[in-house]
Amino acid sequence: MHDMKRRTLVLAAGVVVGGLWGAPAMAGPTPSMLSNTCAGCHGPQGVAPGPSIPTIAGMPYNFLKLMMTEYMKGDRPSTIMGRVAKGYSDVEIDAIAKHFAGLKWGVQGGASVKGKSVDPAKAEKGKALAKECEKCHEEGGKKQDEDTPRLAGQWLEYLQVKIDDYKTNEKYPQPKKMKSQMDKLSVEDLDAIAHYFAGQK
């Protein structure tokens, strides 16, 4: 009787192990699934529905990954992003960055373009002042590369808030060349530059 029980247990274990070996590996969450949390603020396709949030669809992969990593490590000040980013692993952040980098800019009917109205007079003033900015943010802020995000067509309010962060928050990480240019410009100048880039399409 004892041998019968032992034989039964061995056979059962074999069935379980065989079933596990024969079954396909459980797939993890896809990049699209991982990015669902981001949609609450940045929109389901990375196109921001609200004026204080940036559109991230189509931004450079390396830039998005760097931002998320800085938020995760607490190297970049934030209200919500730091808490959100801490919930992801390095591998998941990499997948999310690739997901949004692969999306098309402004796919939701231009929802990313304007909140407050762009002031044409300020935008014209900003165009002249933005010459130094356009050494990196070329083509009216449309050009992107590994280190440079798109500015053209972002919400005006978002650009105003970010420019103020760069201007007034010493802890806000930024390239030295950008800081040196920001220091030369007044608050009014920077607001005009925000109007200029927000008005680009």
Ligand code: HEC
Contents of the next structure:
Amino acid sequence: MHDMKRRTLVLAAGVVVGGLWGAPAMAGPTPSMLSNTCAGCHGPQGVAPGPSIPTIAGMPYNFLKLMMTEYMKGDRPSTIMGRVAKGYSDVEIDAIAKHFAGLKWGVQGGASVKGKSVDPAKAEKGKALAKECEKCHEEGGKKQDEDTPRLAGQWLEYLQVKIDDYKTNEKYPQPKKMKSQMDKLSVEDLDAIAHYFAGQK
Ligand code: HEC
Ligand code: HEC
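Please could you give me the other form, the form predicted in complex with ligand HEC, since above is the form predicted alone?
Starting with the chain above, the whole complex follows.
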């Protein structure tokens, strides 16, 4: 019993020492050290545990770097990420983007029962409406190129919030061709499309 207690204390002390004095003594921050900051919200391996935060693991490097840089410069409106990203240099953002791009995508979110869940009827309607979106977000949003993020299996609530930004916030950066599709579709139709993409595995 005593031994167990002591071991726990030693382990806890080890964490404190590592955190306070261990880290700055190293030559420079490693990508995984930087990325530990992100784990509290985006999950330990970039797979987000909650519906309003996106999974970022395995997303394209260019896309991650673009998002972080725009958050840092204040070019992309956000609730939290502007403040988070301001804490890093360009070089660090590059390292962070590489780190998360190299992790494995996970569908802890997406069609999960924990958040708002996907409505099959809306998803079916969305599938028919998503044709224009699928010119870039191919294969039900599973396919990504270096600039285009994966949509398949992302948290529904996050897709809804972000689509709302694209649709209604004139200051929100986005590709011109995407904006013209957003303009053509109603809020209800875009919601159905969000259900469709979130429900893809
Ligand atoms: C306090 C919670 C929190 C922390 C810490 C945090 N994020 Fe975020 N992240 C969010 C939220 C919320 C959003 C949605 C944008 C917003 O409203 O700020 C987001 C959005 C993003 C996006 C956009 C992804 C997409 O698919 O649109 C990226 C990339 C990102 N975060 C990377 C990071 C990285 C890298 C770190 C660590 C350096 C980090 N975040 C730390 C909460 C957090
Ligand atoms: C011309 C190609 C193109 C078309 C068409 C397009 N998108 Fe996109 N989409 C992109 C690119 C590139 C990004 C990332 C860059 C950005 O957000 O500025 C993106 C980002 C997104 C995101 C953010 C995902 C995330 O994790 O942050 C959502 C949601 C999205 N698109 C939904 C749609 C929907 C819905 C449609 C159809 C109405 C659509 N897109 C049409 C290219 C496209």
